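Consider the single chain below, provided in structure tokens and representing the form predicted on its own.
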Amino acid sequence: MEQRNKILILNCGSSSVKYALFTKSEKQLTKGIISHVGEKGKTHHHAIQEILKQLLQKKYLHSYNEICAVGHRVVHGKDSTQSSIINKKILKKIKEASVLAPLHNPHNLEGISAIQKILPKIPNIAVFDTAFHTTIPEVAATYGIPQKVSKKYHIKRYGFHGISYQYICEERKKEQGKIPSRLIVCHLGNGSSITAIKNGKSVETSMGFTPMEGLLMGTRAGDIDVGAVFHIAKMQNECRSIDHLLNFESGLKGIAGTNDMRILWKKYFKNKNAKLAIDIYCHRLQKYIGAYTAILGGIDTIVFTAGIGENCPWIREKSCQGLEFLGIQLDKEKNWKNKAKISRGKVNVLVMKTNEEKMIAREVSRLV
């Protein structure tokens, strides 16, 4: 009889299903992605069937009986403070939060429904991307709108990338024996955010009610005067196109025509818009580092993580320039070699690889 010692991780998006397979001891066996979901009648159910078939064919599984649980990345958990075994109550909560994350939660639900039908006896765990930020104090989470409106429509700062931030905190604790008491983590990818973490708890984060707020991103505008949005809406007389503009046509892409940071850096010294895009990106990041240092009452450690944070030394260098007065001083040679520690000042500046799938597997192990 096979041991039930493997954890399947599913991350269901609108057009793809990302997956990974781990042992309960956190060893990653494989990972991959099934694309073109939604095309030619291909559903999340079909994609997950394909994943399971591949895992058997490639001998990562000998039978489905080896799977002890399935972990799901669920983008919005509303006010859920921790991961949960999925039951009717949790499904209802995810469905209710779909109005807050219409581009994500409905697809997460489709993945959950599909695997429950395919493997009905195996427990499913929801790991919420917003849970880590439920410690943000009211003063930081509340927007300056009438309370009756914010309460009626559940409008507040929720924050995202929480699974990544939790992973970074736990890895720092493993390596250092404790989480730095005043920690700033920069999760920089196509979607980018920055979080101030005090004694292991999120106290402020740049993404807000949606992932649109905060830093300049690959295709998202980040911080923008809402008056400018109303002005564009008035001029174009179309709200849906504004949503698309700010989510998919803005950010680096909107300024310089591409959201590929490598291409922008190649053009940095010869193309005005490429230079402007990178300079705005770093300016916004630098502004948040300064603000969050003030909120934390100082800073012990900065971590750069995710695709851009881990692999773009020019972004780290430009973002830290001029912050020597805070004790932030990079070692240029180590930075350009992508070393783990890239600082020589009193503030530790680190480059860490995030692993959201591993964090989800870890949460599943804790619950199963």
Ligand code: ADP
Given for the second form:
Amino acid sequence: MEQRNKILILNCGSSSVKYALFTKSEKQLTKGIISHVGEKGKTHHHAIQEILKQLLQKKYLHSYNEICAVGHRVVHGKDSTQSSIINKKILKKIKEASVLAPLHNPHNLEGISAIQKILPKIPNIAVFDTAFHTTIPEVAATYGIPQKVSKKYHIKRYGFHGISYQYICEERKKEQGKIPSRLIVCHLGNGSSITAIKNGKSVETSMGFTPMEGLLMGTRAGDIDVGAVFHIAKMQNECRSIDHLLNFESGLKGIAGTNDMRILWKKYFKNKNAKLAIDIYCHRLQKYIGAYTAILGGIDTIVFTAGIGENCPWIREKSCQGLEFLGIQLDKEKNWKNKAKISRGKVNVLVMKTNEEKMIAREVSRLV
Ligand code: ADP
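Could I see the form predicted in complex with this ligand next, after the form predicted on its own?
Below: every chain and molecule of the assembly, starting with the one above.
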């Protein structure tokens, strides 16, 4: 008889389902993506059926009975402080949070519902991107609007990318024996955010009520005066398209026509907009590093992670330039070689590979 020792990870987005298969001992067996979901009648249910079929065909699974649990990346968990086995109460919570994350939670729910139908006996675990940030103190999480309004509509800083931040913290603990007490982690992917972590707990993060706040991103504007948003609304005489403008047409792409950092860097010295996009990206990042150093009362370690953080030495160099007064001093050669430790000052500057799927698998293992 087969052993139930494999964990399936699902990350359901609007147009794709990303998946990974792990053993209970955290060994990744395979990962992949099914695209074009939502096109030509292809649903999340179809995509998940396709994933399971492929896992059998490629012999990563011999039977579905080998799967002991399914871990779901769920973007918004509202006030959930930890991962949970999905039952009626948790499902209700994820549904309630859909209004707060309309671009993500509804698709996460579709994935959960599909796998529950296909494999009804296997437990499902929700791992929330917001959970890591539930330690952020009220003073950092509260916006300056009437409390009546924020309470009624649940408006506060939730923060995102929490699964990645938790992974980085746990890896630091494994390698160093403890999480550095004043740690800043820059998760720089297509969506980018930065978090101040004190004694292992998130105390500030740049994304807020939605993932739109904070750093300049691939296609999101990040920080912008809401007055400017109202001005655009007034000039265009409508609001709906502004959400799209700020989420999908802004950021690096809005300034320089592409959100691919590799292309932008190739053009940096000959194209004014490519230079501007990269310079704004690094300026904003540096501003937050300074602010979060103040929040933490100093800094011991800074970690760069995700697509840009792991692979773009020019971003690390430019955002750290001028921060020598804080003890942040890069080793140029090591930085350009993408080494794990790239500093020679008193602050450790590290390049770390994040692994959100592995973190989800770890959470599933802990719960099942
Ligand atoms: P997502 O948020 O979609 O998971 P990623 O973490 O994959 O995003 O990061 C995407 C960004 O990372 C893009 O700007 C891409 O150009 C950049 N990137 C990814 N790999 C590399 C690489 N090898 N060299 C330079 N930039 C890279």
